[in-house]
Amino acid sequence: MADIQQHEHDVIVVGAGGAGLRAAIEARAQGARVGLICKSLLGKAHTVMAEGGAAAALGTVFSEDNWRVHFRDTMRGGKMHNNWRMAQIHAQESPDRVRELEAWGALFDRTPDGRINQRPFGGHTYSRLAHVGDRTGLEMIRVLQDKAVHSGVDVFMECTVVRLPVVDGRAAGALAYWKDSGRFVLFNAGAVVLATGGIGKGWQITSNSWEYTGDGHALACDAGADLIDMEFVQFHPTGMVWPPSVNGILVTEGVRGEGGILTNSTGRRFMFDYVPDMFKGDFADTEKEAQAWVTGDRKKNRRPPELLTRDVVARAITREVKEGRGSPHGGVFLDIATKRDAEYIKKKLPSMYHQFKELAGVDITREPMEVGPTTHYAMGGVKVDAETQEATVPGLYAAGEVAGGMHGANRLGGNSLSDLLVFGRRAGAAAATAARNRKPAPVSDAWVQQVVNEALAPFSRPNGENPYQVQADLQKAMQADAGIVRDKAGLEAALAAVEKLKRRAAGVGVIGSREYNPGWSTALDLRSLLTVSEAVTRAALARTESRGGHTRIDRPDSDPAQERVQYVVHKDGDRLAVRAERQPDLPADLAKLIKDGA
């Protein structure tokens, strides 16, 4: 212990994207001393990369927007298996959070009169995503970040936790290692906020970067915490697929939002072949009506199919791919330049334009670009409080992607941006709550030495198992037997690989010294890959229906007495249980306003 240093706060926030900086904020605005600890530099988090914009419903295109649509859209979208009161929270909460945030200094695009402009995405019923351009997510870390500094919240970078104390039942704050000097941080805390993000690096093909490989699903899990819904993985539906260095690398949805349509190897716009029924007086079933939408009176006409939700897209381009109908690289077509005029496109999507160019070879001004599915984004997560986000372990919050319950088995495009501000607000501010008056609860000696032992194992074995090639069969096994299509053979498969890998996991080893060693940082995040690979595996054999992202070829119908039922990934012993719970049903005007319309 005399070689570990400690720090002390009310309140510890793990992760610095918009959920743990919007936390991290608002715990210091009640009066908490806050420590803010990122895996990587400060600024450098996930939410950079989600480009399309802020889905809130705040009327400045269509005034007939309201949060009752935006609920009715994401209940839909969600499949009806969303925790209905988060789903109404974040409807009801997000303009007021995006007003905020322009108040803080975030510069939206905006409309002619001067409003903040909002534009059309996948699943939304008006066009509601605030935006900056297409690097929405920057804008929004740039103006938290500078916020959160100045508020006076500690920054602890380069710093990665790998375990949570839990003291008389509540969490006490978090054991970390230092990436430059390989030396260990304990943390005391009255209270813990997790927004570590997501789980997209258990797979071959992910739009996600290094830092998502499940951290805080492991670490609230480890803990005693439920996980929910971890069987609900997004697949989005484009990503990247040529050249192979930059496969999976994210299109944002914003260019179909500006009119880009989905071909085939025939040319044929595919999209009209797969509006599911429930959604066919919504979207166009003809190619005129469809470029009346995107340049004419939206009031008037349907939405183009390219604007289903993600979900449904992802399955048509996998089923056109699979019945040989791909691109040469496999994948399909997306296409906006027949759409739109060249300075259009440069002025809305000048991230797409110059990723493309540089990435690729391909300007999109001029030809298509080659997309396909890639893993995106965890709708499951730690089940959390709707009204204040604390978990199943007292002290232990979570915000962001990786609480689970707000998006039912499917998000709908821009949710995400708007959750991580509603939900990193209410973890915030119930975190210090809960932190005041209370001092941080000691944590054991033995405890911390047990964990940094184990942590330091893999140095005693340099002789053992290559952990980069662990990761690599582990994200080979999932991406092959619990992707975007699966099967009760497949999955059983998968499960029998993921405990075969956590044996080999077990005796990996690493050279070298503690200071910025890779191969260590990759031995330790195997634990929570193969956790949360684990948690998605069993919750996907436990649902035995097709449903939002989870797509079961041998069970391809929902099952309506599943649409309530919510499986529960928790720790029992030293393995992972799935047991069933029901959440509870919609209020009766809540479930009107679904099925009526609002």
Second form
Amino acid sequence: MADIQQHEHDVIVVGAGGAGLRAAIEARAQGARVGLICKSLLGKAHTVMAEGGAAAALGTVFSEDNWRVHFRDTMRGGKMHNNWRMAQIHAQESPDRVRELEAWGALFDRTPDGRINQRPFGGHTYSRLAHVGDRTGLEMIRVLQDKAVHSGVDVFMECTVVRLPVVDGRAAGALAYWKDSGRFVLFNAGAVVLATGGIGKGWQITSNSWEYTGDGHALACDAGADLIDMEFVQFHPTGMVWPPSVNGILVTEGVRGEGGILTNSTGRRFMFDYVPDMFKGDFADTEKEAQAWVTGDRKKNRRPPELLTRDVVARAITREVKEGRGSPHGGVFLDIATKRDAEYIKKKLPSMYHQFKELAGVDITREPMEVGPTTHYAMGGVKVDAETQEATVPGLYAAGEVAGGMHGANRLGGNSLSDLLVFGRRAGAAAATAARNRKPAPVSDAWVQQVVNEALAPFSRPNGENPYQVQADLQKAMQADAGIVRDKAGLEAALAAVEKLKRRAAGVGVIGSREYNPGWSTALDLRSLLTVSEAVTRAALARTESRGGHTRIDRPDSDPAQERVQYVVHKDGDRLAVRAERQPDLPADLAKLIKDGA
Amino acid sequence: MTARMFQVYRGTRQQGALQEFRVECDEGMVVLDAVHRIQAQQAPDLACRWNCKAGKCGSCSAEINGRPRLMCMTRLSDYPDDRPVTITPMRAFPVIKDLVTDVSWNYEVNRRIPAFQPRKPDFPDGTWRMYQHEVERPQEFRKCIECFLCQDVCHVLRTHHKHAEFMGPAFLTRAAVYETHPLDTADRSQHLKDEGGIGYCNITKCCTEVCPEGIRITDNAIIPLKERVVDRFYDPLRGLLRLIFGKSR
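Please show me the structure of the same protein in the form predicted together with its partner chain, now that we have looked at it in the form predicted on its own.
Below is the entire complex, every chain and molecule, led by the chain shown above.
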């Protein structure tokens, strides 16, 4: 492999968002030589877009809060489908992980007595989100970024992994290309941590960036690892809907956490009509009670129904719009202007104020926003061991959004940032341990050559189809038939579309040089996007019920028999196959905690 | 839909030129949307960086009609539709290709800033107390999205190419995060004075003008840091005391 650059590390981390950075810091702290590969520049990962906060039962605002309440909220929010052990570890460890960020320089907003302030959010019993205005993710990523570079982690920017070598059944590194030169590079490693984030770029309307093409999901699947829960995609209830060019950009749940209300075209506050039986009694019955909660009396009053879980709110909005009560541009109204004064809004939600002002010409301190659901988060992902985050392929680890199980059928807002920290750290620690005294296995020249040839193939077809067109058609198909509401016929149509698009993707062409060529990157990303789209569609067909983020209008009810059943997507020769697996039941004490309250 | 003309820089470090594109534009479009349309329909190999498309990541920095801006936060309706909109790469950094520049120098500068060093925890449980009024000052600087537009506009870097001697407004702002952090104990004055070259800044406030986050870079970050450096190294009274009592004082 004379013309291929090579690097050797104990641990290679793919992805430099919150989970990847936290994993790299931990592996380095344990003495491993660590390489961190990112598809963009360092510090641009999707974590910077996280607005609301990191959920952790710190108990600084409500001293009643503790890990048991957080665990119960997470399980109920996930419609009892979560990997209970991950939900437990997450609830127990997230307070330490948040406090640790403070020790590394994070500047969270404060309580009057000088501790970390916590904000209310959907599905959380108590105010639980440590936050910095509405730019919590930016704060987190800067703190972790500076910590990582000062710890001696080797950072490889604008480098995209195309395949993971597996040697003797073990993950042995990553094969990637540099964006600027288009040259390939082989990272040899004793252990590999995937922290590549999500899959939202498979849909037309999404809050996710170009990077979110499901690379980690596809790399793992390709390496022989199992994926679980792929049918559970979170559609965030509030994305921007107007103008068209900003369709899908996230509007933080913090707007509702700070008192914002949802209304339809008749002016009705419709969320009062959508409280599910499971949560009856937990939410305010009247606007008066909801308002009293907003203005501060949180012990005597119950939360507004706008703070129901995301799956519930997104479905409610979809229904309001479908039944003709939507806003002029096909959303509903989100109003904070009549609930809070202008100074408060600008202070607590500065980037929302800025975003609407600049992009839509709307002043949110004076008028309502128009919002609608947007593809936001993949609950499903690589099947991992709860303690170590190891995938079903030895030596391969996954943390953050690319890992499955923690969030069940629906993720609570705020649980992602704490998930990144808790499981990023665990994955980094386990990977460092696994790589200790293990010389990275040599990767065969023939394998490298084959992958490189495949990746370069689009250049041999200058008259081939435009990769952007294939990507756009895939997004259209997934939006139409594997979106927020699904049925068997639609999903079968989506699957047929994916099959057809796979054939078209095999014929895409690229013009220009290998140097910083976005057309080529788009062509290579299609492989990941098509894999995850197929996985989502196949799993969604297998789950013949509605649960959390997965809504089947032909199977509108939840089926208790499928509550603890996971649909596992895995490679079977050249195809993807699905098998059903039963998750272990909750131990008696945790089951009791769910039933009786914490 | 109306058609608009764009002139986009195409080329490499060695050579390049403006190329004209005609793009059908919809209501509400930003400059980055137009670049995406050019990529999808006319020039799939047109290089540009972008991520969040919401002004939060600072990736899509470029010069629009000569002004450093984020492409995702610049609406086409702000420009007359009968004249072409010109999009060129940042000038303070070497071009890699088209609109993409080599900004790796910035990461080197950041790595050399002395790291955050907290004081000992206030309580045995390892926690501290900080108050909102104390954290608000560094929080302003933490709004920095590392778009490097302030570096691009700064004449010390843009015109005089003092990259080797001056850290630039972006990293003076980063240093200010830690220098104003209520828990930090490290002293960065020496670094700011010598390696950072803070003296090069002659407070023309161009950086503040282009900051998409509205950080008052010059007034709130750079001037107080300059004062620290002056107090420490150039105060005549302290200099006299040092002369009399020796350096240890």
